[in-house]
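Given as structure tokens, the chain that follows is alone and in the form predicted alone.
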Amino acid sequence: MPAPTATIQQHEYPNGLVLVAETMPGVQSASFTLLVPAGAAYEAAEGLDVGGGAATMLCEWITRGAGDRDSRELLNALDDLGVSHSESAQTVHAGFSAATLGANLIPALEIFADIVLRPRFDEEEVEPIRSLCLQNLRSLEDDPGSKVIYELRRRHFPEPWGRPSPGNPEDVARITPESLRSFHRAAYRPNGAILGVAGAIDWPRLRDAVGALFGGWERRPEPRLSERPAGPRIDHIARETQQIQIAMAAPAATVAGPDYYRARAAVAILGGYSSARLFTEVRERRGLCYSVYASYEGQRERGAMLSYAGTSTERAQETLDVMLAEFRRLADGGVDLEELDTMRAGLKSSLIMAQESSMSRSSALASDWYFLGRVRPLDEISAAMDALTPESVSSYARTLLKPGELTILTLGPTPLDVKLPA
């Protein structure tokens, strides 16, 4: 008898909330990921007087008491259900994720409906939250690797799409409870929100329960965002550190674009696994640094290849030069079949492992729906990976380093001499 297969269902409620769910045979857990279009970018919406860090502060505040429960009662209720959960504000979304036993899924959703729709907004919680956010910002100063990536994104993506979600100390210090409430009223809306659910679920019961819990969430106008140029493209942040941090960004294909899989392959071959080019050339052969990588970031209207290395001040110039040389080699010389097969095997393994986790799957459901308006079956992804050839990836790699579009940021005691590709 054939094994049961996963089933994907979708429903859009009258208020615009989209539910995407997948039944996963053989698992007892159930997980959900709720994406609300209320991330750091919306701090810059017209008519909102909030500063950087407001999305993060609000995300923390609404979890400190909601509905009939105060902060302690809410945490106890989640613990009693065995719910593992996390909440965070990213660039576009405020995200709420939870995993529990399938039997406890709907009671967990009931609690999160209170969190999102009916936060208590106890003002005595604001100062402890502000203190935590300021501590986080101070800790970033002690983590220059993370700091340089935040600042690279700010310079590479147009404002407000490169906004760091932690904000900045000046803005966090002046955010008021009323400005956070205003941000909640304006940005937290069902139209544009996506709920991905995966695991041991009963679809009709889930669909009806979500409708009952979130159906009263009223539509709101989408906040207006004005896009502004970022930059500068080449920059240095002076810090008296023992190392120099090097970060680079280049435009890449979007998630929905026809070149998406070729972009992911090119970025991975450059620096996405332990035998990738940057790791091999910069770390293994030359011993220039311990940490070096390249990764892909997708936004709806744009994508980017991000690259990073942290090295000593004495070897920083050589590290930067070698990284740029590897960028050129990828663009000029393309890729070969062996490294393409290595990349393909690694990506397929990670996809299969993610399929076996209800938490990873709920996140993938919500993400696919946001970017594509549908869910990609695993077979489709696998077939797209199999269709890649050295020639197709090499052809795409030649487009990665367009003149004037590479952003380079260094952080440390002295700036470096940046020799951009012609």
The other form holds:
Protein chains: 2
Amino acid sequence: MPAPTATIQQHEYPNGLVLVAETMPGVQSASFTLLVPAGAAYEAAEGLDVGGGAATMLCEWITRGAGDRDSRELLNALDDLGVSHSESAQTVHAGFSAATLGANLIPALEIFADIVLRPRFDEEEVEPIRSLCLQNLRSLEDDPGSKVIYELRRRHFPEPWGRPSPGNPEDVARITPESLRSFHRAAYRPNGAILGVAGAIDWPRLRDAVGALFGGWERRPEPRLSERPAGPRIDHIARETQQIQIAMAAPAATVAGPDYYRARAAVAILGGYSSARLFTEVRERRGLCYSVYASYEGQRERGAMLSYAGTSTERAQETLDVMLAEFRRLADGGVDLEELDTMRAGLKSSLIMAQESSMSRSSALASDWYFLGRVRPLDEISAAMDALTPESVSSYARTLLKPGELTILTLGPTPLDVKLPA
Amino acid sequence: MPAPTATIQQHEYPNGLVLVAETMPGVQSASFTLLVPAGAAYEAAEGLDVGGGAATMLCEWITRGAGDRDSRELLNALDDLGVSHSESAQTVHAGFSAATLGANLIPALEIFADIVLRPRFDEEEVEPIRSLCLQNLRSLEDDPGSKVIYELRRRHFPEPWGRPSPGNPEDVARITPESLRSFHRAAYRPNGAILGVAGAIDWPRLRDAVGALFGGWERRPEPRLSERPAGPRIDHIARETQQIQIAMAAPAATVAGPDYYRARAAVAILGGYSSARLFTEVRERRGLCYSVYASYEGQRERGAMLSYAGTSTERAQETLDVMLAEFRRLADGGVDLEELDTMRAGLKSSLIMAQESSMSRSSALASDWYFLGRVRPLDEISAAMDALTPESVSSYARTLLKPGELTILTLGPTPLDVKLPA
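Taking the form predicted alone as the starting point, write out the structure of the form predicted together with another copy of the chain.
Whole complex next, starting from this chain.
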């Protein structure tokens, strides 16, 4: 008996909100991911300028009481429905995700409609939230591996596309309740918002319920952002840590662009799985550090390859040199068929496994819609992977290393000697 | 059409290895979790005493070449099968887990049979592994939140049941290849090992394949461990961190014991979900810190409630005081029906969701077998949860707080004043 296949359906409401849903046969759970274009980048919108950390503070504030419920009643209502949920501001979006049993999906969406449309904005909550956000910034100082990636992104992507969502202590200390409210009015809007839902769902009922819950959300003009160059490209942050953190970024193809699969393949072969080049050369052959990787990050207008390693002071220079040498070797020497096949096997296997989780499907649906305005079927991804050749990936890899566009950041007690590949 | 239900089957091979497997309808993936009783606790076995960190070093060494494959060929073979895998030493077990497509399950098990039974023990790999393990210990110094939990467990559980698997720099520096080999000979044994498998599987074929692959693994006597008291109960680790880490442990019921569900309920109500008491009092009302929780840890002979918070120097004393007051309030005042219902809703929902992931099922099968010698059906867990009453949980909560058996550890620039509840 062949397994019944998943069905994907979508609907755009008059206010611009897009619902994209997948019925997964044989599961009892249902999950959703709501992306609202109100991430940290919009803190810098023209005429707004609410300060770094506002998107995160707002995300927290709106979950502290909404509609008929105060803060405690709201969290309790979600717990009573057995909903596991998370809310967080990323760079572009404020993201709200939840997983529960299919029978509790619509009641959970009702609560999130309150959160997004009818927050109570109780002013007593603001100081505890500010205090939390300051605590979070402090804990980041005790977590150099995360800190270096936030700071790398800030230097690599043009402002505001690399803004760290935790903000900074100066701004968080001075953000006012009124500025948070005005950020909510300007940035929380249905045009540009995407709701991905996957699992045990009844499509007509879901489509109607989402229309009833979110239909009254009024369109607003898209806030205007102006881009500014970031940098510096080569930098060091002095900290008395035990290890030196090394992070690098290079421009790569966009998700919607023609070179997307070639870029993903090149990055994965460099450092995306356990026998990938960085892992073999840095971790296994030389024992330089435990964690080393390269990964792809897509934004709508740009993509990047990010790479990271954390190692001891004595071995940091060698680690950086090997990372740069591997980057050079990929650009100069390209990839071979064996590596390409290994990469394909891993990617296909993880794609199929991700199809089995309602949470990862709901997130993939929303993300595909954001990047492409449609959902990319598994068959299309498979076919695109199969069409890659060592030559096509190698010719892309040659364009990946542009020394002038490489961002390299280190964090630790001593700076390193960055010998940029020629 | 009702979803076809999962079937659980088990088999004990003549050498003592237990296979416990669940056929999950409608999934394409298959996952396994192999638990070998060769975790960090066994480093201290009588006549062995290989030094802290040996279990972790050995776990890494055996994956670096086994059977016909050298290190690189082995990782490559797993990547070619699209296997995502992890190997790590925990306190009791060395754990090997993998997820892949159902069609690749048996080829993946073949590779892991090589790893466990026929490691190459190439001596050239030892120095890079030692270096990695030392790096890992250093990175732990930059990760105070993880460090404090390792150090809490070491103080709370009787030696060797709280041994930190990363070991310590002195021991890792001196562990010899010969001592790792002798640890492998003594501790890697089929009697006591459990293989949990879940997903798209063919039971008769799996049972025969596991027999063929692991049947030649020879029984060995169980290494003898002697328990010693740990401690100190109240302690502080001085570190120049931005935050103070607070960690506590208290004895709780065992997994197999009659009070298990009452203990799980009491701990969850204290700090296991987003409207639980610690979260409400510490995070939401007072904004004292971002992360605070209480969780249950089961070992076969003992259980514990662990609790954690990380906060700034100025707010640490208040955080600790609130945590202890909540602990006291739970013991004195018990729980009410509303809380119990909320806790039940969350636990049932997460249990059902966990049933949909082959990875979490394979791990639950192996873990149930370890603790109970059987797999606990979902219905049995549901019925036990339904049978709980506010009175039964409250009467358990009264026994949870035994001030003389509470372990409290802080890590940061300054010690706190620990006012033990009377």
